[in-house]
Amino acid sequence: MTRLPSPVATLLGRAEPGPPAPEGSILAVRDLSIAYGRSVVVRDVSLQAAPGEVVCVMGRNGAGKTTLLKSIIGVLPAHRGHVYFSGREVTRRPSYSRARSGIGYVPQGRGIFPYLTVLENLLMGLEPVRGRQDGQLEEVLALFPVLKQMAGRTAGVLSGGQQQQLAIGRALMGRPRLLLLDEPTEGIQPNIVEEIEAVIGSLRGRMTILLVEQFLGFALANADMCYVLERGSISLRGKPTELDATRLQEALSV
């Protein structure tokens, strides 16, 4: 039986450093395994994203998609493997350090502060840039006009779609170069899904986006590259036009 490195050793930085970062990618994941206790839920995953790309990770519920994003942002430690961002290994760096280096994260379920106002939620997103404002508030409100209209309202009274827009806007306040989006269309009304899709299109080329998504049409319409997780491992990868449609349906069907 292969013994996985201790998560404590990983967090304390005693794990072996990885090979040099791959050239030409802003994000690279190499042979990454993640476990809850003794249960390995993501196994030997490798993927990468070039600057300005939209990369989509798909899979059934429980395939390990959210776990993968949490490890990339540093919420969950890697038991084995390596994560590189912008040419540097960040595998053992804490999540706040990764955020300050330019990784934005929109978790599944949005994670807004329900008792703060919309504006206060947005301003919380300035922490990665240490409170510095250089026009990003105006840019976010231009992307999501409804947030400007509701700036003084308590965030908890917003609809699910409006909360999702707020969560994305808050992440953009930190000026990320890599944006992690976990199920942005989950439980969202169709008209707001269209607005979120338009925002992703406007961000393409300006930042790299790693998108976790179950809605196949949305994923294929927006992705430059796709990876499919099955039982914690990548079973398919390729550009949307290159993926075998039958095999893809099999991998995603319940």
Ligand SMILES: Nc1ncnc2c1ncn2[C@@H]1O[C@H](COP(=O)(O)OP(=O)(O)O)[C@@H](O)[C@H]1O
Given for the second form:
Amino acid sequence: MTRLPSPVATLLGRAEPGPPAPEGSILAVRDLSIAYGRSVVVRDVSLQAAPGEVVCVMGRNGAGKTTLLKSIIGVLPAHRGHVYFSGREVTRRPSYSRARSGIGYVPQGRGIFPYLTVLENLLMGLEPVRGRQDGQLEEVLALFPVLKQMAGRTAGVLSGGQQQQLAIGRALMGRPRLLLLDEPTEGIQPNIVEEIEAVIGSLRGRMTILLVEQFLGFALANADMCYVLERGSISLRGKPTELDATRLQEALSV
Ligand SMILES: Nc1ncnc2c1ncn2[C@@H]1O[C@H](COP(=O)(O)OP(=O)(O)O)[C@@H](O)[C@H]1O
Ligand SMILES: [Mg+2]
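The structure above corresponds to the form predicted on its own; please provide the structure of the form predicted in complex with the ligand.
Now the full complex is given, and it begins with the chain already shown.
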């Protein structure tokens, strides 16, 4: 097949093949721009995560955090730039293929199937491993005992916090090596927030986590690296201990 010339490829939202994947990272995003129609809402974002790291993306509402995660999993196409996973460029791969290669995604608002049972929701999470079970269900039910109690109930009756546990559990069923978490503690009762944070903490080291979070305390205590998005661009980045607290407050205050 003939390769499209660059301007046409760009118009179609297809990125040119990029340079080889950066070494030592499981996820690398290079100069990524993402648009809705003609409106570019994420611009020239670069970030990376090494295996086992927890990387946090922060930013006000509307900064582009969800858009960035959707483009990493492949729900939104890249306008420009590149996404690499596990040493390979995946920029033009469809989302199911990225999921099968080991990227798990917990969308903002959880995205559970309310009319299916808890167990059925969890089993949907087996798609990335083509239905192959090797103990994930037992592990997930051990991690979230409430899901075991509620296994036969319709997911729509669960509380917000329980639905969030279900959404994380479903992603874990696919045995991800990289887990994308979009505001997992949003809209959840404070006492349950701690439970969810503890679970995320317990996943640390077992997989790479890219966490979008507004709660600074947890993010700063747990992240190896933080990136702050402002109006679609990274305005601040660093290890939590190295971030300028004043700049951080400025970037996140409403
Ligand atoms: N489907 C869409 N169509 C057009 N613009 C959108 C769409 N979704 C989000 N946006 C815009 O993109 C920007 C980034 O949104 P989003 O990624 O959801 O931000 P965040 O997750 O940081 O709150 C916002 O200005 C938002 O209004
Ligand atoms: Mg969002």
